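The chain below stands alone, shown as structure tokens; this is the form predicted on its own.
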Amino acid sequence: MSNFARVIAAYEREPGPLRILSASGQLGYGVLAKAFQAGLERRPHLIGADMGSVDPGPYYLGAGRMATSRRVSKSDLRQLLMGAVGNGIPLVIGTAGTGGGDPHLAAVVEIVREIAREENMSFRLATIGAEIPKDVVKTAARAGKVRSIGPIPALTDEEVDGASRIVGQMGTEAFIRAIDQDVDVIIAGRACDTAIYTCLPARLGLPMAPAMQMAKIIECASLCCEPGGRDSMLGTLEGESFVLESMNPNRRATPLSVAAHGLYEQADPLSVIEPEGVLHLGDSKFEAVDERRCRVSGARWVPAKQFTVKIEGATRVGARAICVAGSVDPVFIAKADEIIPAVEAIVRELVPPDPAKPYQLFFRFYGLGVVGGQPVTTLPEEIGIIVECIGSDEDEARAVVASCKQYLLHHGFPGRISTAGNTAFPFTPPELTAGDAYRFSVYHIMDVDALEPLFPVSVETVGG
């Protein structure tokens, strides 16, 4: 009998509080062992962890690469597999390998197989694919079943075809199908973070509202605590409410910290839209159990009349090179708005863009309102400078940035005192190549009649 089957059978014989351990807010950056071990001692019914998102930008989805190092990712996966499989606890991992596409999922499964061989482990593994065929997306778009998120343009056939890959964000439904394949471990492609933790409660027929709200909070581990952290977090479902507790004794889940965290990341902070429904948070209640634990209740779940899937795709736009510099020259800093267009004009004359595909050039003077976008009322004593070029290839991007470096360094301006140079460079060479550049070309909501065909489940026995 698999770990999922064993846990389900035991719970159906003797229902009670359901304990779910969030091992990490995102695998690949290190799982704090002491807190994770403390979580294991609480005998959770499920261990879950997210492994990716769109937060690192479009590059990883488009390039098919992980944002995290393979070394740390393997260490984290080893710790979770040994803790879960070794103790007969089901394990669920979502958005494998940062982007959740086929290459990301394959890379993570390869690591898992290596760990199984090295540790002489054997378990049943389900994988869930998340890449959406482009013809499916184009058909839906032509039928008016795809709508943009925010300022993203309406989806065209050209944008779909130009994307390196397109993934759909699966919900709870796909994980439940995987559970029913008699498995011990589930590793999914692009997924809603909540689905990692709601799949077992949903499979057991427990109320969806508290399960979904709890999942929304614990997917970031102890980030909802005072002080916030990445330590493992235990959520305990108790009927229509749940209790939150960090596995680090120095972190406190208070009503204020939990409420503040539970209302973020949404255009409407009082509703969370999932493929299968909407979670309404307006009547939520947050009560202190003690100094370190908080009980939450009052959420409401409304099943969807129309299934929806968020789809994401990234398109290559060129190769990137950057130059990093700084300046303490007060006159240079004061005249930055005049210097930038003058240097750019010289560079575009010296390195002419291809009219058919001109390069993109960006000057960012940190300290002069780049991050916040607000007017600077008092000039800083020093600024950081990043010059970025996105060209058709690496050679073009590097050539443009190198010319920018040289003419920024020696640009003449009224009031200049020294001709030796306007800027200083922390690295040599100052111009650095940064690989391919991508943009999100697909960032839309797609109406679907059925979720199952989009997210196929495959099962294998690993090790043994």
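Computed from a predicted structure; not experimentally measured. For clarity, a rigid core is taken as the largest C-alpha set superposing within 1.5 Å between two forms. Numbering follows the first chain given and starts at 1. What changes on going to the form predicted together with the partner chain:
The smaller of the two rigid parts turns by 8° against the larger between these two forms, as judged from C-alpha superpositions.
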The other form holds:
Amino acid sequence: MSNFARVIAAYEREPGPLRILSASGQLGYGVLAKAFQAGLERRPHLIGADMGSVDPGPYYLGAGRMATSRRVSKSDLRQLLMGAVGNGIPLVIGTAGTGGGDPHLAAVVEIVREIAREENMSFRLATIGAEIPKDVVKTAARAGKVRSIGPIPALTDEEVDGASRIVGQMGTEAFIRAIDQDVDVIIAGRACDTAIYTCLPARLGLPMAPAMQMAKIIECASLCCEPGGRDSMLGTLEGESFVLESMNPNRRATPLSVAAHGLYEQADPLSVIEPEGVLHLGDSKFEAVDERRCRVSGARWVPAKQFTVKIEGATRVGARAICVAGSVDPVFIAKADEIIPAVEAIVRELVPPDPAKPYQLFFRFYGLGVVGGQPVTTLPEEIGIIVECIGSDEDEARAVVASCKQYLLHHGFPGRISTAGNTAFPFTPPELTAGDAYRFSVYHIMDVDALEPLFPVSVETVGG
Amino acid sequence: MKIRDAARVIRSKNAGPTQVSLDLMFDDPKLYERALKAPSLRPDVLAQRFGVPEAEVIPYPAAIAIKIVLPRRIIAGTPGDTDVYGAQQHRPLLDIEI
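Next up, can you give the form predicted together with the partner chain of this protein, since the form predicted on its own came first?
Every component of the complex follows; first up is the chain already shown.
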């Protein structure tokens, strides 16, 4: 009998509070062992962890790479697999490998197989794909069933074809199908963070509103606490309400800290749109159970009349090279506005851009208003410089920043006093290639009639 | 009074790659009310201050907080972006008078 099947059978025999442990909000950056072990001692019915996001930018989705290191990802996965499988607890991991596309999922599954061999473990693993075929997206876009989220252009066939890959965020439904394959571990491609934690309560027929609200909070582990942190977080569903408790005794889930967490990375703190419905949070109640536990209730769940899936895609825009430098010369700093265009003009002459696909060149003089915000009124004593080129290939990008480096160093200008060089380089070579550059080309909502065909489940026995 | 003296937390972060969300969190409900009524925190005034076409201001009494949602000027991570996570977009708020 699989761990999911056993937990479900036991719960159906003897219903009661359902304990769900969020091991980590960002698997691959280190799971804090003490709090995770404390969580295991609470005998959770499910362990979950989220492993990805669009937050780190378009590169990872586009390039099919993980943002986290393989080394830390593997030690985190080992800790979770040993804690879950070893103790008969079902494990769910969402948005595998940062991007949640096929290469990300494959990379994580490969690590998981490696761990199983090394630890002599055996378990049934379900994986859920999240890459959406381009034809499906194009058909939906042509039928007017795809809408932009925020200021991103409407989706065209050209933009869809240009994307390296497109993923869709699966919801609870996909995970329930995986649970019903009699498995121990689920590793999903791009998924709603919430679905990692709602799938078991939903499968057990428990009320969706508290389950979804709890999922929304615990998916960030102990971030909802005072002080916030990355330690594992326990959520206990009790009928129409739930109780939150950090597995680090120094982190307190207070009514205010939990309520405030509703603001985090959300455009709308009062409603959360999921593929299968909308969670309304306007009437939420937050009550202290004691100093470090908080009870939450009052959310409403309205099932969707029309299923929707958030789709994400990234398109390669070229190859990136950068050059890093600094300057403490007051004349150079004061005349930066004149020096930058002069150097740029020389470089464009030396490395002529292809008129059909001109490279992009960015001079970032940190200290002089790069990040934005307030205009710089007093010149700083020291500035940091990054010159960045996006060229059609690495060779072009490197050639451009190498020329920039040389001409920034030696550019002559009226009033110059530091005539042997304008800039300091912290290392050699000062130009670095940074691989392919991407942009988000797809960040849209797509209406779909059926979720199931988009998120296929496959099952394998790992180890044994 | 400046916002930075009224609010305990003033922060920004992407809400997806196309929007940035700014949160003002207060300890004192009176200062929260004062900020909510301040003309300097009207959506049109904020949009102008940040140089974007529109802004949304959402009161969140459960946490004595105000959320401001702005469209990002450049989609996160697109070449030319300077703040992929949007975590340093709060600066123009700090000196706003309420």
